[in-house]
Each structure stands twice: as C-alpha cells, then as structure tokens.
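Given as structure tokens, the chain that follows is alone and in the form predicted alone.
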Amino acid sequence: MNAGKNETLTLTPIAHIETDFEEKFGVPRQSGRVEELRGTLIFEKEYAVNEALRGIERYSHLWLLWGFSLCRRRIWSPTVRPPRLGGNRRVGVFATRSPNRPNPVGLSLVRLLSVNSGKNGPELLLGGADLVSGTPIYDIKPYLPFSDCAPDAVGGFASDFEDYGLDVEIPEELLSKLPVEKRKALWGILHEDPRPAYQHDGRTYGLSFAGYSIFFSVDRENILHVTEIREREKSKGR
C-alpha cells in the first residue's frame, strides 16, 4: 500500500555511533575515503537483540541512514555552496550531499569489520565511518555488490576532485605522540584536505582527532605541515 503523499514520518534512532571525532571539522566529506578510521555502532536498548544481527557477518560493507545532528534548520534552500566548488558556485541541494537539506538524513557505505559483544549487548566495528561521535543511526542496510554497484554510474561535479589530496608533512617528533593505531588514519584525513574550500591563505588550523588537538598549515605547493599535536583533556564524565 502506498503512504499517502501528506503522510509525516517519525525517524527513532536504533543506535548511535562512536567515532575519533568530537567534532564537524576534519571529518572526512565522504564515506570511505579514510578506510582506517574506526567507528563502534551502539545500538539502544529496545534494539540491542542479537537475533536483529544474525546473518549480518556474512556482508563485508554496510549503508547507515543516519542523522545531521549537528546541522539541522528549520528554513531549507533549494541550493547551496558545496566546499569543494570553493563555496561561490550554488548547485541544486539535491545535485549534491549537503547537509542542510528539507530532511536532515545521511547516507553512508562503510565496511564491517566485526560483530561484538559489549556490555549491553551487541555492537558493529565499523571501517571508513565520516561520523562525528554520538550520531544517531536511524537504519542499516547491507550492501549488495550486485545491485548497488552501478558500472556506468556518473558522478557530476564531484568527479572532478575524486583524485584531490595534499602531500602530508607530519615530524617524526610530532607524530610519535599520537597512538600507533591512530596515524595512518590522521595522514588520511589531512590528505582529505579538511579546510573550508574558501579559505586557502596560509593560516593555521586546528581539529580533534582521537583525544589530541592537532594543528597544521598549508603552503602555497599545496603540501600540508602538522605544526602541534597536543593531547587534550578529557571532557567530565567521559
């Protein structure tokens, strides 16, 4: 039966995710670009069923439909300025994967590493989440490499930048301080080229990634130099 046109529907989060960001900046623009990046999926308590799960292990990529918590309007523009056009040229919000849309819904491919047991009931190791942590999980679908995967799809204007990423300079000294586990993923996120399209002038940045502040400029070869990795303090009650 189809829903009627006029018909309102009410999104309830099944889980939420917990990511090496705290926040926006510095997260990569797409799924998947950084495969290193690590994402715990928590489910709430009413969907925290195993049965939910089973089968699950036999898919190795996953979609999340997922919300913009962090970027919600009440007032939706029929275009917007996506970064990587340099954020002067408008496209038509639906031509594009902006968050300020009439629906403030996400859609991201990541891939699962493993089905965990935690503390209050199953959980999902994620590879390649562009999530920042505490993002609500609407829904999750496997990935099927038969059907979702077109061969002769065309990808617009983002084509054009698929192959874009700065060279990455970290010290030796700097990055000695950061976890193992954590640096490869840092080098993909700064590859990404986290600043704001617009602003290409020199200054000096900052974004948290995994617990540390990390500060980097970029010069005018296009190669990007960590200056500080400084560890930040632990937030009360975390």
Contents of the next structure:
There are 2 protein chains.
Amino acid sequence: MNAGKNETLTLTPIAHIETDFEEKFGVPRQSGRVEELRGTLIFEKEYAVNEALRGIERYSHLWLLWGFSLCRRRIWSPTVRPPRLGGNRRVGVFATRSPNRPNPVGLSLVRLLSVNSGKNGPELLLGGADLVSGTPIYDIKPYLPFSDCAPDAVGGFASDFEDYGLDVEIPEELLSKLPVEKRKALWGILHEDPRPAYQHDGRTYGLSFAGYSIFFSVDRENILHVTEIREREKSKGR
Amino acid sequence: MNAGKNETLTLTPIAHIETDFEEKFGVPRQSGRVEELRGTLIFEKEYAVNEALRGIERYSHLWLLWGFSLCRRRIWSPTVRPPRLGGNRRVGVFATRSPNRPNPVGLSLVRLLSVNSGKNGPELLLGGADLVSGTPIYDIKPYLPFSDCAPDAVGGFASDFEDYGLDVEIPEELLSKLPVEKRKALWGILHEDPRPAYQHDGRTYGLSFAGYSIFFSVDRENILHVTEIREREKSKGR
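Moving on from the form predicted alone, kindly provide the form predicted together with another copy of the chain as a structure.
In what comes next, the whole complex appears, and the chain from above leads the way.
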C-alpha cells in the first residue's frame, strides 16, 4: 500500500510554550522526573479561543505534541545512540524518543496546573514541561487515565531502571541568588546529570536556567558542585 | 510570539496499519477497551528498515501517531459534541480526542505483540488498535512506563466513568460463521455500542468487521441482538 498524495499532513503551531530553558542543555532527558518545572503555554492568535478549552480544567494531565528544533534539512537515522545508555549503544530510532525520526514530532506528558487569562488570550500553566522555551506546540490532548495509562507496561533497557542521579551541592550563598520557587527545580535538573554521556570528567559546565547561568563540575565521587550562579542579561524581546 | 515560517512541519506516512475495520462505524470510541483487536503495521518502502526497529521488542506497548481521515478541506471546530457524552454537550476540542482539531494527528496506545518479517520488510503485530484499516501512521514511539503512565491522573466527564456497555446476544449459528479468533473481538466492539449517540432506537444497523457484515439492533432493555452475519465480497486489491 503506497502512501497516497493526500496522506501528507502539514502542521502549524497552535501555541508556543515558555519555560525556564533558553537552550537544550539542562533539559532533563527523561520526561517527568523534575515535577517542579513550570511552563506557560500561549496560544497563537488564530487559536487563542476560550471555547476551545472548555472543560479542559477537568483533566489533571495533558499531552503536548510539539516540534523538535532541527536544522531545516531533515535527516532521519534508522539507529541512534541514546545518551542515557552511555552514548555507545545503537538502538532503532523507533525504539527511542529521539528527535532524529522521519516525522519529528515530540510527545510529552504535562500536568495542567491552571487555565489563565493572559493579555493575548487564554494561557495554560503546566507542570513538568521538559521543553526549551519557544518550542512550537502542534496539539494539546487530554490525558485519559483509562486509555493512556498502562500500569502493566514494561519496556526499556536496564539503565532505564537504575536510579541514576547525582548528589548535588549548592553553596547557600549561591542558592540564595535564585528565586525561591526555582531552587528545587534547579536541584532536580542537576540531579538528572545534564552532561553529555561521553563527557563524564571534571570539567566545568555552564547551564542556563530561569534567567541564570549556573556553573558546575562533577567530582570523582559523582558529586555535582555548583561553583557559580550569575544572572543572565535579559534577551531583548522574544 | 508569532509562528515563524520554519515552524510548519509536513508529515508523510512511514507506515499503514491493516485492521479488521473497513470503515469507521464500529471502531470503539474509547481506546483500549477491546484488547482482542489486532492490527498489522506495514512500513512504507523508504522506512521498511529492520535496523530502525532494533530494540523495540523490549517494549510491551507503543504509541502510534496517525492521520485522521478527513475531507481535504481541514476545518477545526473550537467545540465539539463527543458522542460518549450523549452528543448534546459541547466541549472544547482540546478537552477531547476529536479529529476536528487544528492539527488532526491521532494518538493511540497499542500493545506490541510481535515483530515479524513480511514480504516487503518488517511488520509489527499490534493489539488493541482501534483504527480503520489503511490509516496512515506518522510515527511510532515506545511507551515509557515511567514517563507516560500517570496513575494519579484524573480527568473526564462523569459518563467516562460509567461502566456503560450493552449486553450482546449473538445466536450460535451466526457466531459460528466467524473465525474463532474474531469472535471475542466482535463481542467487544458491539458491547461498546457503536450506534451514534443520538440514535438510540430499535433500528437495524450494519457494521463491517473482519470481512463480514454484522447486522444488529438494540431492544428497549439495551440488549443488542445480532440478527445476521454475512461474509462480505473481497475488495479487489487495495
């Protein structure tokens, strides 16, 4: 059965999400691990319709379908090397959530915290959104507990089940530079170990989060030490 | 933040699914209720690559992203009237899984039963696929138990939680016309009540399933009676 011409589908964003991640580095790779992360979903003008959200507040969780940011020449790779497996193991792309797939649409589960009125229409405050700020959103779907949760599901590789995480130490004088509501989230994303899988050495990294630059290194005992926190310059509009 | 030109995304099918549903009527509206349903996912030539599926057998469940069959003029409706709510209640489209959404991509959870070699490359045998045969598939993702299952999720309308279903009576002489492996699935889809929400009367319906035409009506006690089962003519190729 060949794909007919009329089976292509062009998606245009219905919204964008604003989060504390200006760049990909630092975004947790496994969705759902850092609950304190917050994002605001702001609708594009054509879709900023209150009626389209009627009843959504009945749902505690939502699905987001969104666009991976890729260079325009889309290449898909039959196999990829997931960072969480150490970066050395090749796995079929359809056995991963990697962006390097033929149709690069991301799927994320988020918590619906509130539906608000912004200056340009309705906005959704979301919890647990592991997305770079500005990510285009193609669809929002309610999470249907009966249909979408399979408690008997099994899957993954051995390393998926390890409780891998770094001990994180942030000196009080640095932590106090952050707004209170961002501190637990920062601890969470550092605990997840943002470093590339192939670079587990003692070098210093800089991560951008919530308008701050966070500098850290990981010692031989796998303890992450934050060495500096500096406020970043505000970007000139978005 | 306006949608830039480069945020549109064009999807082309990577595969199609073959199921026992030649048409939409009879496909269960709530995904996951009829486990006995079977579908075979067959890849488009360009994507029929064994390596792309390496490791997928480790996952018991998968997500399918697929295309709703719509007339070409795409219209989205801010509100819809979900059949399962009786067809009379308007709900925001983003609070439903209705096709009438701006970017009509469907999301379904299926069980991965086996990875097989077909004559044109790898094929996936899937369980619980509530899709019309021929539906284009845009993506396959592994179901990640930790990230995708939210056991504490709540949502929906009161009628979502009712254990609504019809008692189904199929005379033995009719049931015996069906292959054994299709009988439980037929019972399941009839139990789900395929009738339009606004048409709960005693008329006779004809449903197509697994190559058979199934005729039935529902009496005043909400018992569904199958009155005829006939083998359909084989369609001349696909």
